[in-house]
Structures are given as structure tokens and as C-alpha cells.
Amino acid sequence: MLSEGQVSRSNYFVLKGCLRKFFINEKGVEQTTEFAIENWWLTDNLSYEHRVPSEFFIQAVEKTTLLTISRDAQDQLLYTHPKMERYFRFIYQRAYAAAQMRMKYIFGLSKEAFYHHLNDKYPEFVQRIPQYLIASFLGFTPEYLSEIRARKIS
């Protein structure tokens, strides 16, 4: 969908599905950033709004449909249907408030604590997501995500 260095042409919405958004960090290790299931949308904001290339992948997790909105047609839909508008900035909202409390999260809590929270909070998203996915999206390794659900475990 799409690969650093494009340009982000188009808003996702996922009808159906699981898409994920990452970079590669320095040590060539997949960052995982945000995921986007149903009735979710996703796009790098950066790169779409303003029409620079982009310093993230997107690419589907589990066989996904999705409908797409270009820059260009989202606008002309804003223009068109001034209500759109608001949902529009209601998504963006949502989706600001949500990486607010993940910044806290991944500040404010030890790394198994935020695995927990994410789980207690949120338990058909870790059980539907690969292991490896969540790991990535936590900040660590896949195997240190084992020995935390080991521990729960026992």
C-alpha cells in the first residue's frame, strides 16, 4: 500500500480486515506505529496533507478490504459536504487522543505493565494481532513478550 520514500496518496479506511503502519529504525528492526481495523482509518497524515514523501510503511495484516479517499477527492467532499468536515476532524481527534495516551503509556508504565494494560483494556485486538505485531507495537522483542505472557501464565 504504502512504502517509505512515496508519497501518500490516499486516506485508508478498512471495511474489513488489519492494516499497520511502521518504519524501520536504525538497526533495520520493524517499528510498529498504529494499527487500523474496522471502521478505522489510516494514512501518514504527514505525507498525505502535505504531499512529501513518507517515512512509513503501511501494508495489511490479515486480508483486508478497504475504501480509499485521494487528497484531492477528500477535499472536494469537505468543500461539497461541509458536514463531512466535522467527522472528518473528529477522526483526527480520536486518533490524537490515542497517541497521546500511548505516549504516556510507553513513558509512564514499565513495559510489562503496558503489555497488561493494552491486553486488559483491549483483549480480541492482542488475540487477533500476530504476537510479533504487538511486540513491535509495544517497543520490544517478541521473545521478552513470551516471557511476560509466560509469567501471567503461571
Given for the second form:
There are 2 protein chains.
Amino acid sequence: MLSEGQVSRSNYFVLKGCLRKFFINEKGVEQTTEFAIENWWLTDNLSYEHRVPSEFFIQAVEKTTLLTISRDAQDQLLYTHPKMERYFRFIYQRAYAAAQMRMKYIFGLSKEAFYHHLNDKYPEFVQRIPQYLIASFLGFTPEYLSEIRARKIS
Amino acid sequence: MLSEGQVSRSNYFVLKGCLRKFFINEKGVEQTTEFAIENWWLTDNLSYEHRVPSEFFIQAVEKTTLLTISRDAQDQLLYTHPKMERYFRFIYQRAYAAAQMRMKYIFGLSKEAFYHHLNDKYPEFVQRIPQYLIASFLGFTPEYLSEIRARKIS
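Form predicted in complex with a further copy of the same chain, following the form predicted on its own:
Let us now look at the entire complex, which starts with that chain.
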């Protein structure tokens, strides 16, 4: 849907399913930075907004049904229906607030504590997403995640 | 201006000066998550939006002149002047895009590379902010930052 180096020309709204955004680090490892499940929007906003090549990839994690809008169509929508500004204001405000909390957890919690936090707060999400992607989101190896899970069960 | 446990009742716009947002981690160390210089807004959006106690502190880093708006006044402003929705949509969109890139640097760059990136891209910012706060933003000790700087100069 989006690969590094492309301009992100679409903004995606998830009707059913799940998307993820990731990049490939210097070691060649995929690092997931965001997921979008039902009723979330996802794009690379910097690329979408400024029409510059993206530094991210976006792909579906499971069978996914999307609405998609192009940058020009979204501009047109906002121009002809200014009331939609309010809708998108809320969307970005919520996404920004979520990113702030994410930052706090990255710096404030150990990787293991971050996993337990995620598991306690969003159990359905953790159940639903393949474990190797949860590991990629938390920034550790699938092996280390298995270890933590085993430790918790025992 | 804001302490952990308080509800963030104001949204701040920096006319001149600089604010920072931080939290205190389990080891008692201040971790800075965001700065706001001229023409940026800053609050704890989660607390401001949902009127819940904040997990952050906000304070001025230098002598700062601000505009401040309360949550109720901002709601009123948006209600009576819906055109302002567009303005705030851009504000949050920009802040969200910046947070996405920040996340990429946190995961994708070593702490040292992150410092050099910041220094290359925002030299005036790095000059302006006290070094111990740059260290607090990058997530390492002031001593380690001095070391990196010394290494670069030599």
C-alpha cells in the first residue's frame, strides 16, 4: 500500500481489519511504529501532507476492508464541507495524544513492563495481532517476547 | 504551569521563549518528551481533552511569553468561529506528524546518531537549549552528551 521512497497519496480508514506502519532499520529489522484497527485513519502524514517520499511502509496485517481518500479529494472535501475540518481536527488530536503517551511508555517503562502494560490495557489487541508484530512494535525480538510470556504463565 | 496529577486546564501558545513537557521516571530522572518554541502550542492533550489528571509536567525553559486559552474558551471559540477548526486541524496534524518522525528516530537511530541528526537539522535549537535538557530529551545523561560532543570536536 505504501513503500519507503513513494509519496503517500492516500489516507486510509479501516472499516474492518488492521494496518501497520513500519520502517526498516539499519540492521534490516522491521520496526513497527503504529497500528490502525477499526475506525482509525492511517497514512504517513508527513509524506501525504508535503508530497515528499515516505520513510515508512504501510501494509495490512490481516484481511482488511478500507476506505481510501486521496490528498486532492480530502482537500476538496474540506473545502466544500468545512464542517469536516472539525472531524479531522479530532482525528489528529486523538492521534497526537496517543503518540504522546506512546513516547512516555517508550522512555518510562522497561520493554517488559511496556508489554505487560499493553497486555493489561488492550488484551484483545494483543491477542489479535501476530506475536512477531507485537515484538516489532515493542522493539524487541520475537524470542524475547516468548520468554516474557513464558515467565508470566509460569 | 502543569504538574503531574493536575488536570491540564490550559493550552499554551509560545510567543517568545520555550516550554518543555516532561515526566519523572521510576528512577526519579526527568525525561523530556517535547519542546515548544515560538509559534507552537503545548499542553498535555489527553488531560486537556478528557479533563483527567496529567502524567506530565510543563515548565518554561527560558524567559517565555505565552498566550493561554482555557479548554472552555477554546470550545467556545471553535463553536462561534468554526473556521478555527481548520487552524487547529493543521496544528494537531503537524504535531502528530512530528511525533511520528520522533518515533522513527527513537527506534531507528542510536542515541549518538539521534544527537547528530538533531544537531545537523536544528543547530539553532541545540545551541539554544541547555545541554542537560537536550540530554533529557534524547534519553541519556548529561555526561554522555558531553562525551559525544567532545568526540565530535576532537
